[in-house]
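As a starting point, one isolated chain is supplied in structure tokens, in the form predicted on its own.
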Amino acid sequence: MNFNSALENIKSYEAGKPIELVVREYGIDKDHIVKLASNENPFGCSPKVKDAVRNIIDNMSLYPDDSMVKLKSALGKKYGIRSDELVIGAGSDQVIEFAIHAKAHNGSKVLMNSVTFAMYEIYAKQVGAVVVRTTSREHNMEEFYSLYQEHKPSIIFLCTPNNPTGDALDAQDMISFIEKVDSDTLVIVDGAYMEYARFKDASKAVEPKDLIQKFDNVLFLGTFSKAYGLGGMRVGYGIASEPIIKALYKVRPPFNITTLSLEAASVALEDEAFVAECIADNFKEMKRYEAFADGKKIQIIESYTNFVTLSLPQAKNSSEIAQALLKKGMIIRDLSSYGLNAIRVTIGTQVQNSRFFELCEPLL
């Protein structure tokens, strides 16, 4: 059977191994497996969210409120924006898909960092767009501007903090760059980990309201999958000027967010104290990873997220390390597919992190 020729040059996205698969492949008891591969909140979601979902469990047979009024109202209050400046997606990656299909096309160019979230490229190639990447590992705004001038891309992706490395742009440097971009180029600022960056360093904090008031061509992305602990509910959002949101709605399918997911995300916003506690614990535990890396003479990329990236010396192979840990029931992310001899580790609970150090000690 013949398929769209654009699919020939697309590699499928490889998600972190699920616990169930490790149980089947290695015969390890589920209770002995630690998953630190997908940047989930190790404390889960707020207890208030669990109670709220239980209370509406009987509504699973009904289609969700496609106006998403409750969630939009809560997000509007959080960010000081209007509902017509919001689009909700099944994870922020669905909003990325909306944006690519609304703006890019066969032959247009999409500019992104050399090492960044894989779905930018996958969605771009689906519509036949040409992917342009920087050479620098970090977001180098001078190089971005040089490539922007050369290629005149229809879309530019800025991932801050960046996945899978964890580093973040200074907000002012990013704004200075966007000021030099023409108004017909869509700049997508992916802030999936912005809650963590805002907590650690105010200079890295990007405020969506300020962005969209200043720029008509910027789309900010947020998610409930990380700090809010709702990865399994799949809720993300985009914030932009009304014309951009209207365009994205033309490619949005109806009822793309489930009834339970809408309720979970709405209630999660009511318990910011829970989120703040989780984030504070995250950076407390991150210091243990920094000390571990220092003791092993391993480079660690400064992280503004809920994960750390350990760049390994040439004598160590990231794929071999990841596989050896997997056999012990420790799931982490091998970054060799990104061209890095590195591993990415989600910062877990104190017990989970101690287990990682114990298993990794003889391997590094």
Second form
Protein chains: 2
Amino acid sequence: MNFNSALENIKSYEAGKPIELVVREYGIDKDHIVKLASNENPFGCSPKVKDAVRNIIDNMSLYPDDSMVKLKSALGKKYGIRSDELVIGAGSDQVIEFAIHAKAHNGSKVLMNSVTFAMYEIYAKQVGAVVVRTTSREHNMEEFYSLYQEHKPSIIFLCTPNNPTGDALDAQDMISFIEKVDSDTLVIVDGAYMEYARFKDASKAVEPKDLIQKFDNVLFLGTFSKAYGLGGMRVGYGIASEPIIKALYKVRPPFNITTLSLEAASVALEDEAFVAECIADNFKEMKRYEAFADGKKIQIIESYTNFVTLSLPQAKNSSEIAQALLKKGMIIRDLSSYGLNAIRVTIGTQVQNSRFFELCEPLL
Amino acid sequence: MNFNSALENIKSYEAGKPIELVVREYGIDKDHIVKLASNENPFGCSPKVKDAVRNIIDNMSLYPDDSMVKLKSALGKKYGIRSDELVIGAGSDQVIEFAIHAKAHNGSKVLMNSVTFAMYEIYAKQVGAVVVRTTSREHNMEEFYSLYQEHKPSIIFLCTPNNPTGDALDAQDMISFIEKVDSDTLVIVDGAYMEYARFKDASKAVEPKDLIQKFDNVLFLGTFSKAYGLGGMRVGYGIASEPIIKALYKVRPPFNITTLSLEAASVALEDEAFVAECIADNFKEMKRYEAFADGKKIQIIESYTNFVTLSLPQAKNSSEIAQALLKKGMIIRDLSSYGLNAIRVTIGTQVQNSRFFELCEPLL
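Output the structure of the form predicted together with another copy of the chain; the preceding block shows the form predicted on its own.
Every chain and every other molecule in the complex is listed next, the one we just looked at coming first.
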């Protein structure tokens, strides 16, 4: 059977290996596995969220409230925006998918950073769009502008803080760039790790409300998968002017968020203190990674997220290091598929991080 | 901002009103609302599923096992098929979306029954495909064949039992039709309600294993949203030959099923006795609807599902009846948007059904 020709160019996303897979493939006891590969919150989610979900277990048989009034109202309050400036996705991933399906088509151009979140390219290729990339490892707004002028892309992705490298754009630099972009180009600002950047450095903090008031061509993305500790529940969101949200709704499948996920995300927003504690701990533990890398003379990219990226010296191969750690039950992310000889490690609990240092000691 | 022109033709899906919405709009106490609008299992899901989900609440922070090995292995065992003949979607809805995105494109033709599940058309229009419909209310295989010959569609949808009418195809008739279709046309057999049809009448039962062994151009769809009582958890599946599954995987987003949903669906398959009891009760209660309709001289379409469709006489307007019931806290589905003067009612518990008869008594 023949399928659409665009499919031939799509490579599948390489996800962090789940614990179950390491148990199956390496026969390691589940309790001895540490996963620092998917930037999950090592403290999980708020206990209030767990209680709330337990309380509505009986509702698993009922279709979700597709108007998502509770979650939208909580998010609207958090950001000072209206419900019609919001769309909820099964992870911010799905909002990226909506945006590409609504705006791009066969032959459209999509501009993104040289190294950035892999799903931008995968979704772009699904509709036959052409991906244009910068050459700089960090987002370079001058290079973005020059490529914008040359290619006139229909969508520009700015990932800040950037995944998988952890660096973040200066918010003012980003805004100055968007000011120069024409209003028919959709600029997607992916803030999946913005909670971390905001904590560490106010100059990196992007305010979605200000952004969409200033620009009617910007879509801001946020997620519950990282700081809010709900990676397994698949809830993210997009914030934009009403016409953009309306277009994304046209390609949104009904009931795209589960009944339990809607409740979990809504209640997560009621316990910001839990999230703040987790973020504070994250940056305290990050200092240990910086000290470890310093001691080993390994370059660490300054991170505004809940992970660190270690650029390895030539003599050390990132795939081999990742594999050696995996055999010992430590799951981290090899970045060789991004063209980097580097590993990405999620900041875990104190105990998990100590285990990482201990296992890396003879390897690095 | 301009979006893809295909979006202009898309109407959004009209879902059954959730209980929360009726509480908000009509100020009716939540406990006094009966929802017989979305074909949910009125007995919910198996208690074993609830226990299993409660036990893994701590895993909400962890990304799902994207290989879905547990669920795929359980489904493979149930149907006697291999894991690579399976794709899991966020509801069978999402598998429909995958199939259309993988196979159809701008100008493709998609053939479907005159009255059938609304999402086929919505997804088809998202990629700019042209929808071709039969004229008969029930699937008429001769008419399907004649339209197939005339239009050479890239996809044909057969919904059996059909939603929202409840009638089902004779399995042998369907197979004889598929035999005449060329192997590059994707035939999608939507069996969302197949568990009910199989119970009521063996001649309507479609066996996915036989189907995909006989045809390499058929995709069978199943769901956990109906008989398995997990409408809120968004889990469905597609069964097909490996090349079709591989193509659908190209357009599948990673982590499309939540951690809790994967567990819920896997465990649901361990308690088939619960499902069998619910189905038996369904058809016992259905007899009461048949008697009610008979007494009122209202035509009821013979149903192989967990709902009944009442075709109203001209003097009764389905929208007005649905609205009158809604004001009394009874949510059912008005089928006027499908071009029918009819209402669709989910078979509920004995108490819920009695309440429906009581409220309908003065209206019909």
